[in-house]
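Just the one chain here, the form predicted alone, laid out as structure tokens.
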Amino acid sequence: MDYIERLENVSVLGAAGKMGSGILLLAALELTDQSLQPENKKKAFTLNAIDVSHPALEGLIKYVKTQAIKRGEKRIVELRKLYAGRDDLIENTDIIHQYADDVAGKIKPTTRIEAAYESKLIFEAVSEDPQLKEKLLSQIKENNGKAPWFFTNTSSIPIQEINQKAGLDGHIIGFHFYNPPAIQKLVEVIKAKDTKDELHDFALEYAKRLKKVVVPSNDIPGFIGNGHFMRDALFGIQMAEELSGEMSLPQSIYAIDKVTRDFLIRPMGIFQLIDYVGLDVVQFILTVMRERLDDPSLKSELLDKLADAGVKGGQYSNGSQKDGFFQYEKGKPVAVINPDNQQYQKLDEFAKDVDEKVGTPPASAIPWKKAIKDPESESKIKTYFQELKSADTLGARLAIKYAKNSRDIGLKLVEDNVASHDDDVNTVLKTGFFHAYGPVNDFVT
């Protein structure tokens, strides 16, 4: 079965979710692009959008059409060639809207998993629950006579474990999109011990067609991305708890978040990033990793306390941020939680005092937005860290301590054979987490 045949009938499980909708969009765009090729004009392409939520499915087509129009506007020269045989399509607007209609027309929304029984390729993007994934994939395998291939979007669960428990005979690969899938360039590809070589080859070809940056990760719980992020987050929580001996815990949470954002030139502080991912999601991934790696250090009592109290973070369906360690207004943190009573304390009550205690980064600091666009950022960041190491401020000391630990985490991922090379760790953090530099470097030592 060649590349095109595999795409003739595709299903996305969890298609209306935050990750699933983006994965569905990318699949719809690729199926449409293939259907417009002259040699494929007579072939039918079907994309089943499977989800348990009727309301969410209802809004899916509108989302796909809106995004397809945006893509079409950027590709109008190419689309004019693809639609060259259509005499009824003259204006650019007509071509773009026809393209959007074609993209949306490939999608068949349904709440019935039976739709996947005819698919040759299945993307799984349900919640990060091993038992749920195994149940759904096993059910499809048992009822699908097409020998389907499974792409799982898990960010932490070993692929070989899912393969064995669902009885997939090596017809599965980890294809971990980063959020949001339609924008993020990174895909972690995780080949299990039994994953078929031809499936792996197909996955690389699909990623290439989507213009994704592929980083291979070995099949170890958490993979590269969460292997680093979970430990980085735990260290941030540990530092905040240690700093709470000098200031209140809400103040120390704010301070560490500020240091990891402003002093380390990151797009978000570590606590805001935890909020973005979701405290409950982080808690679950830590549990997956802790149990499978037999590592009791992969746990935070503070995180568990807040998550168990219903402080979850994550996003609403409209994309706005839910409260977590921080309380948000119009997407910006305005208060920080007091874990002792789960009440939020306004930042304007203490932020100025904490800022004075932390200090400011050296004058050579580069704002993150400029750093990621500056072709000379690497040399400038190296100079900045030289100044940071000699600065005698609380913020500088905390930043260097944090950066060294981040580097150690990256080196350990290579030592433990999660990543094959330092560059793979750096690419994941730079591409998937939008860091301005990789954690494994020579300027923080």
Second form
Amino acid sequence: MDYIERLENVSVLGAAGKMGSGILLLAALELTDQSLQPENKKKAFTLNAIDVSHPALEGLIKYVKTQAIKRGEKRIVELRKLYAGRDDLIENTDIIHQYADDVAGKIKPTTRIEAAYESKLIFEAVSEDPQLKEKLLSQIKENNGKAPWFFTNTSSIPIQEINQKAGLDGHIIGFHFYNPPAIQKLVEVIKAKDTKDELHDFALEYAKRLKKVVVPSNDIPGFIGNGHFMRDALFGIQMAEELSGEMSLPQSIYAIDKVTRDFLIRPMGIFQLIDYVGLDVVQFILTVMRERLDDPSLKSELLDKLADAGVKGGQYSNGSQKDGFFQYEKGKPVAVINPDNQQYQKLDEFAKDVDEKVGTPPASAIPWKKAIKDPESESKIKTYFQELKSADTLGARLAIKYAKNSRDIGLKLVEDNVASHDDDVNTVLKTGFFHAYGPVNDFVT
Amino acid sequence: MSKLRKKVYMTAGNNTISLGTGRKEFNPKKARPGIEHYLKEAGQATIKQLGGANNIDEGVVGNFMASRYNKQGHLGAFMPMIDEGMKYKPSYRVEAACASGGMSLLTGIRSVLSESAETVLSMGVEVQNAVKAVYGADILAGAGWYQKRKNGHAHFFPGQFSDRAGAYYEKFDREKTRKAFARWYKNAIENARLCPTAQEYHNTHPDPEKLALGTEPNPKVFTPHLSVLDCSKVSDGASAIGILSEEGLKRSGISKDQAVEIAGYGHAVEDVTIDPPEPTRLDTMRKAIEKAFESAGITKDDLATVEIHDCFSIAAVLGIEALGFAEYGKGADFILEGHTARDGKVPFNTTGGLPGWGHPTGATGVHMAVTIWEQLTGNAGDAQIKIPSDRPYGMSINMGGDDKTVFAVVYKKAE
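For comparison with the form predicted alone, kindly provide the form predicted in complex with its partner chain.
To see the whole picture, the full complex is given below, headed by that same chain.
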């Protein structure tokens, strides 16, 4: 079976979710691109969007269409050629809308898992719950006569474990997108011990067609991305707890978030990032990693306390941010939680005082937004870190401490053979987390 | 063409800003002023300089495609909105694609010549940022023949002029021509920086010429032979100017040293359904220029400055050849030798032209007249150039479509 045949019937499990909707969109775009090639004109392509929620599935088509229009606008020169044979489509607007209809038309939304029984390729993007994944995949495997391939988006569960428990005979590979899948360039590809080579070949071809950056990760819980992020997050929480000797805990959370964003030139502070991913998701991933790596340090009581009390973060179905460590208005943090009583305290009541204590980044700091567009940002950031090291502010001291730990986490991932090379860790953080520089650097040594 | 049968003057010009990418005020995600705003701003400023609407007999608005960009037709009936004093006076909209502004000037000139008006308020307007550029390309394609749209480029007009540029590269010298395009861009940006209403007024790029030289055409996303820096801007804006008889000037109390006289003009039109007979020449433009020179009784050697329709850098090169400043195939040399720069022999497009000042399509012809009026009467502010006393003439050349309608005007300071 060649690349095209494999794509003729595809299912996405958890298609209405945060990751699933992006994975579905990318699949719909690729299927449409293929269907527009002259040699594929007579082939039918089906993309099942499978999820438990009817309303969410309805919103999904709207999302896909909007995104397809945006993509069509950017690719109009190419699309005019692909639709050259359609005499009824004359203006750019005609072609772009036909393209969006074609993309959305590939998608068959359904709440019935049976739809996947005809598929040759299945993207799995359900909750990060090993039992649920195993149950769904083994059920499809048993009922599907097409020897389907499974591409799991798990961000922490070993692929070999799913393979064995679901009885997939090596027809599974880890194909881990980053959030949001349509925007983040990275795909972490995890080949399990028994993964068949042909899946790996297809995965690389598919990633190339999607113009993704591929980083191979070994099949070790958390892989590279969460292997780094979880430990980075735990260290941030630990630092906030330590700092709470000097100020209140909510103030410490605010301070560490600020330092990890502004002083370290990152897109978000570490607590905002936890909110973005979801406290419950972080908790789930930590559990998966802790149990399998037998490492009790992969745990935060503070995080567990909040998550268990229902403080979860994550996003609403319209993409807006739910409250977590912070409370949000129009996507911006406006208050921070007091973990003792789960009441939010307004930032403007204390931000000025804390900002003064923390200090400002040295003059050579460049804002993250500029840094990611500047081809010479690495050398500028290096200069900045020189200044940061000699700066006598609380913020600078905390930032250096955090950056050193972040570097150690990266080095340990290579040492533990999760990543084959420093560069792979850096690529994951740059292309999956949008960092302006990799953690394994010589800035802080 | 013979000399004009009576004296016709222009004065009291005004331009709004040209809004679009480049201006600090421009945010594609936020709501922007509509066509009414621009008409009011430019129209009211000119009416005020003319001493009020009482002094104006007629209004005319040049506009290309408000009917599609803004879903608005019937622009002539906006005149009384601009000023109540225009109520019940004659007013209408004229159209000839990107030469619509030129048609507005021509209409005003004819009204004065025919003695049906002493003073005409001539305006041009276009608000293009109402749609994304990819859809704007569909709208602008209306300046060509719709039967050719299907096989045309996604960006139809950049595609047409890319074909011309490709033919010119092939026949003459690609490298030299692209260098001339980059120089043209540099001049445009530097001139725009001197004019507060220009779209590139805020441009701070340290080396625009290097930027343009380094920006190679990319046929995957745009055209094969032109880059986006070879193209005019997508713009919102309006321009207005008074067109008056001797009597009209008196009525408004405007002294002649604040006016320019129309020495002559030329108007030429070619079949919109045919391809250019020779892509490396602008034959219709040449014809319009010849007519204008003949009517004014001058030659190119009498010109102090030119506003040329540089919707694409190749149009500037071909226009210089059509004017006779350079032989066929030598237009690029003329630019590279520095003759078109603001300190050169004949400064061209002294407020940035279509890539620098902006190109609100229906307004451009009027904007050109305003710029020449400013230069010849010493009202150009920081953009002012020196007008040699032995070469006192200015010229504007406004083109619609792919060399299909061209309107050229020769001006001199009124005496």
